[in-house]
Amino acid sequence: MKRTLYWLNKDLRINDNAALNLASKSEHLLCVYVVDKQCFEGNNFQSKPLGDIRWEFLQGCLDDFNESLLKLGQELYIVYGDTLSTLTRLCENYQITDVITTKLPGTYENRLITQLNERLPELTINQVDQFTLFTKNALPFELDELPVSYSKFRKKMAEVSISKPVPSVQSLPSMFDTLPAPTRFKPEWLPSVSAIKAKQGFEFEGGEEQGLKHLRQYFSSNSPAEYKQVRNNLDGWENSSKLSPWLNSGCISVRQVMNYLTDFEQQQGKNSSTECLYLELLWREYYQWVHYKVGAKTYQFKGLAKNPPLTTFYPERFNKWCLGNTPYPLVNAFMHELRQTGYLSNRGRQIVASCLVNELSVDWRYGAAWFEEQLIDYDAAVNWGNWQYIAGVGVDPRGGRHFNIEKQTKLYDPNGDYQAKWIDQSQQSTQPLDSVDASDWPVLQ
């Protein structure tokens, strides 16, 4: 007799969901989500994984979730804790006998994976591939030879067919009878309170059902088709396809996107726009079999290049560019925005990374986890992967890119718009961008 756990993490949907559809043939089933006390804690970088904003939006995505569960005789038990523990501990109470998960490129999740199997060796692990749009074994080739760069990596896709999305379940067997009920209560650890609504910009609802329904919006529209004419646009809804905070949560998946955009261009016709979005979900695609590869690399300083860049860490410019407070008001803005809403444009999110790492020269890693605990469509892959490759130390051959501040403030915001959106003038600070020179200090006797 199967006693299944399925252990959820970016994959918080009923449709689409093979680790579900697998889960659902077990005779008894218990749907784990684990709230880990570590993403609340500040790590090495003065950051924590999970901020205050994206805390709340994946609130969203676990009550949208359980209410599917729900309709379906089942429902999601979260825990608060310790995730290698409370899978330990669930799986030996409830003599679990297979576990499911989805199966992705991150060093963390796969070394829980890992450390699980060795406590309980007799339980069968079973890592579902549908993270990606592509599986592992409809690569061309084995990982260790995956291309070098993202152009040599979409001439070997070119001719990969991608699956459709799988139905969605409609029946889900029982959870344990002795299972106690989901904890109500909250731990103090986490955020107290909610966190403040913006007063501009945009706002993102988690769940599924937001998720789809802004999918079937955006591919309803015309704006599959002008995609490329305002991507590098600094504001505006229609400036991108904004699907990014579903989908890396996994309320929406990979494959959904592709097909909704295979029909669009059936339908509408393919052009420029529609061949861009691809290439777009095709550069996530890259960054996830990077992580794969590359494992704990993605994390380190000198990447993958073979020598660390020329940067290190001053506390006070990495204040300063996390708070919008540099002397640069174009990426001030873009800072205020990052920070007030969790969301940024792939425009600002190059050009606030470039001044990190040339302007100021402090260490890539630092941007790259305040961008993990504020982004609401963080992806592991993702970030690290751009901002190694702003950095120098990732995937581009070219060896990093460097933004000029000027030249981009007058090419995407000429006449100071968006600035005067984000910035209050009363508040920003005229303050050098180093309050101490190098002559200020003391000279040893």
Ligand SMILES: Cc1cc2nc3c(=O)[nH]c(=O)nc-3n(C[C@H](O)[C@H](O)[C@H](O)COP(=O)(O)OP(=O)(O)OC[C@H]3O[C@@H](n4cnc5c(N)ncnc54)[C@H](O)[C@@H]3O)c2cc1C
Contents of the next structure:
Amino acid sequence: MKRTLYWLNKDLRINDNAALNLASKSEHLLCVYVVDKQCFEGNNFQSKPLGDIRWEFLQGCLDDFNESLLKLGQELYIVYGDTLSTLTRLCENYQITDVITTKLPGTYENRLITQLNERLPELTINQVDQFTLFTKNALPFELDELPVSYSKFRKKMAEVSISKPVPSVQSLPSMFDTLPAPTRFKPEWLPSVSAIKAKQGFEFEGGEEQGLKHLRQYFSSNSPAEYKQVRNNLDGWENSSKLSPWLNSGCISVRQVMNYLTDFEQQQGKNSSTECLYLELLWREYYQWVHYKVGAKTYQFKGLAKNPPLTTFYPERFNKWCLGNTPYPLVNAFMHELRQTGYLSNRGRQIVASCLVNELSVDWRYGAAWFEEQLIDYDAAVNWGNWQYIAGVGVDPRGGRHFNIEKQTKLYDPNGDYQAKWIDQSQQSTQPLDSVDASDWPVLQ
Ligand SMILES: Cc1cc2nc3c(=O)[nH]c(=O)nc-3n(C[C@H](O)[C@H](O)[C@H](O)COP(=O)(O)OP(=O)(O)OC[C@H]3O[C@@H](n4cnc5c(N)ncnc54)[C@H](O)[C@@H]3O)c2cc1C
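Mind sharing the form predicted in complex with the ligand? What's above is the form predicted alone.
Below is the entire complex, every chain and molecule, led by the chain shown above.
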């Protein structure tokens, strides 16, 4: 008898979920999500893997997915603890024969699968390839031969057709009789999150229902046809798709987004904006495959480069950057927006990352880890890949990006409206950047 455990991760949706479709074919099914304690503990870069804002969003995703499962005769079994020991224990206690999960490029997730397999060699583990637009088998090259630049990747992928979303499941097998009811008990190490006070004028609500609603709304407006002209603006709901939080938690799939985009182009016509939106989704795709290929190098100081960058770690500078207290008002405004809302425009992300690396000479990994904690749409491959790119240790053949902050301010915030929205000018520090040097000695003024 097939007793299946479906380990959910970044696939919290009913629609276009090939892993759930596969799970629906088993005799008994247990749907599990593990909230790992490690996510709330500090890492080597003075940040936590999961901050309050994304955690609140994630809880919305879990509640919504559970409601959908209940309608299909199932329930989401949420367990708080260590992922590997939880999965091992559940598999042993309930004589699980098959584990199904969505394949992810992350080194952490892949290591977990290997360890689970080593502990329980009898187990059949099925990793469903559905986090990306193209499956590995559809790539027109071996992963080892992944093009070293995005433009070459784009050219190669131009000939490959994109699959349609798969049909949704209509019913699911039952849980095991002997299973205790999912616990509603929350351990003391979980942060209690208060509601986000977003001054952006928009809020992201977790869950497939909200994600699909937003997807429909975006593509029933004219915004995709104007995307290219406004995508670099610093502020505003319509300036970009705002799909990233739902996309990265798996409430919607990238195939669904592409399907909407293709329909939009068929009805309204293709233009440079719709093409540009596709190219951004393809950047996301490229970073996923780079991560698959290079693995742990994604997180190393040297990245993909031959030599490490010439930066170091200045605790005081890093702290000021995180808190939005640098000598650069535009950067400060961005950092306030990020901390208060979990979201930042792409241009904002580029400028603050460039500032940390080039103006403040701080090791880029601290910035990437701070983003990991703060971002509501954090994605390992895209975040660390973009940071590497700006730090000059990634896939950029030109080697690094330095944004001129003064020029960017004149271009994108000429009247200071954005800065006024996010910073209280009276609280802006007039102190010099450093009170101590890199080895913690006081700097004499
Ligand atoms: C330093 C840095 C860190 C970043 N970290 C993340 C992250 O953790 N998660 C994340 O989703 N995006 C990240 N981005 C990329 C980008 O800023 C966001 O995807 C985008 O701002 C999300 O808003 P949107 O959905 O409205 O994007 P849109 O402009 O509407 O783009 C549509 C989609 O295309 C993809 N996309 C857009 N820009 C990029 C890009 N530069 N690289 C790869 N994919 C892209 C995203 O999936 C996005 O949802 C980062 C960029 C930088 C410079």
